[in-house]
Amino acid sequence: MGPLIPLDIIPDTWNNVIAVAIGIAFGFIMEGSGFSSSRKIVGLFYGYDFTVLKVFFTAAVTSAIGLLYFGYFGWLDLSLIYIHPTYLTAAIVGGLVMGIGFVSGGYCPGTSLIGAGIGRIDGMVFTVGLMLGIFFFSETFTWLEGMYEGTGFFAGDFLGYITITEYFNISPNIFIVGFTIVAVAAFYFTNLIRKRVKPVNY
């Protein structure tokens, strides 16, 4: 990670506090948009409340978009953007896990915590649930190594540090178009099944 504020501007050392003082302000917003809440969260699933879909693909289309444009201006080399690796099995395994906790608990790791905050009780069991997990694969790496890194039984999983828009060869300005599409639509959709049902109360 890069330094938030240039360093002509001020020392480095205040990248941590500037670090810290963000990270409170998105808990503070996440918070004030209910995402303290595992009803509101899992209302995505059973389809009276599709908050989290909406802030979703905000920001996936907003970082998207404004990466193109920073990358068009020259402000951001996005040759340099690092990639994160695939590793088939492992993505599906580890979503599988995360889709299950996700549907069952009805908080994601980070909501948890701002759960756990304000002192929700389910976010605090879904909270240790998160460090016990944690603790079971620290402890089972050794055996489930090969997936974790693509290697033994699972070497040919490594698909290499690549991207979507690599992996089908289209233009990754086609492909941002397409996706906002799919997002105007997914929010117009949901108001319409938003409108037919029961508020649930929080």
Contents of the next structure:
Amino acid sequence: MGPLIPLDIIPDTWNNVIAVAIGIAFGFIMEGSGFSSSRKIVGLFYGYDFTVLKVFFTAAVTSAIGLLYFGYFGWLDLSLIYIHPTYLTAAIVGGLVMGIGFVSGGYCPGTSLIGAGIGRIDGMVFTVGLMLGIFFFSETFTWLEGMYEGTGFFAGDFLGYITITEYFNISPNIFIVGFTIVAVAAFYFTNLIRKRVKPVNY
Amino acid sequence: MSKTYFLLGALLILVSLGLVILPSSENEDKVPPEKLLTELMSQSRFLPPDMVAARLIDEDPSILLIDVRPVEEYSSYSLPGALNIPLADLLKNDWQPYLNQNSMDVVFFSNGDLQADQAWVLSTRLGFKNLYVMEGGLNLWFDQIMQPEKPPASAASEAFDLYSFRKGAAQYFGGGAPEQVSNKQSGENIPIIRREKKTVAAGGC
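With the form predicted on its own in hand, show me what the form predicted together with its partner chain looks like.
Now the complete complex, all chains and molecules, led by this one.
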């Protein structure tokens, strides 16, 4: 049956309309979970608030389990799902840039827009920084191109459209069970940590 | 930790464990019936014997002939280079590397095209690619390639080209004598009229 748009059950022209609707719902729920506060988000790094970990781990586990069940019942053709290609060095460097920006600015790109949307000044400043980053990346693209496309010095970086379970040749179902157990264990232990740490008012 | 969180955590683990307990899915790696029917209705899987013959003569490396008849029939006669996979053994693992690949065109054939078509349906159902059936099987092969019928004199020149190709193919595959090509040209048989020498009367009165 699914995916709905690649199989043309929903026409391609509805793509942007659906994206806007999902975007509004996403922003609304993120704001409701307190993700418009940079201090709440960086609480994960300093160890006084683990909401970010709980929300994202729950989202990942729920959708992964749901996708596997949908695929099993034949509601969704998992071979048609888009898988992001892996460029090794680019992923590591990009992850570092993202992580440093995350912990120093207190936002990730999406939440900075939520912060700006409800009028937080740090969110607006972060959004401007985001745009500047895009500008500098575009201007220096000719230097970074090899890393971006896995050519030249970075040849062999491109690992294709692989997933972790394909790379290590394990069953996705077993991997997801392990992932779920790790997630629930993480919820439990972060709860213990949060109780021991001196509460922070923000 | 509150009771609700404990219950939700336990539920998450239970649901994920369900993924492991599930029996292996039946529609895995198989072609759904609707798609199979569409492919079955399309006649594009049939390759005429002429096309198979042309590719064999050209020594096309991308063609893989598979004889689905029983071993005895295969050993008495088969097409050159054909591999014997009797229909009954089609699903054996030994043959998977030949059938489940992307680089070659697999052509099934049998005496008619019924058994070959059955092999085609089974293999298509398993999701294998580039599968064909030789139209009419070996019977049509014999009728068309090994013992081609000479087109009537009034036929189009294409029919004669096809006929000469088939004659050549028959010779290539070891059968049929080359056609006796007569080089007679009109005008050759014109009788030569010899003039008799005029004898000059000798002597006189």
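Computed from a prediction, not measured in an experiment: that's the story for all the values here. We call the rigid core whatever largest set of C-alpha positions still superposes within 1.5 Å between the two forms. Residue numbers count along the first chain shown, from 1.
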Residue 21: with the rigid core matched between these two forms, does its Cα shift 2 Å or more?
yes
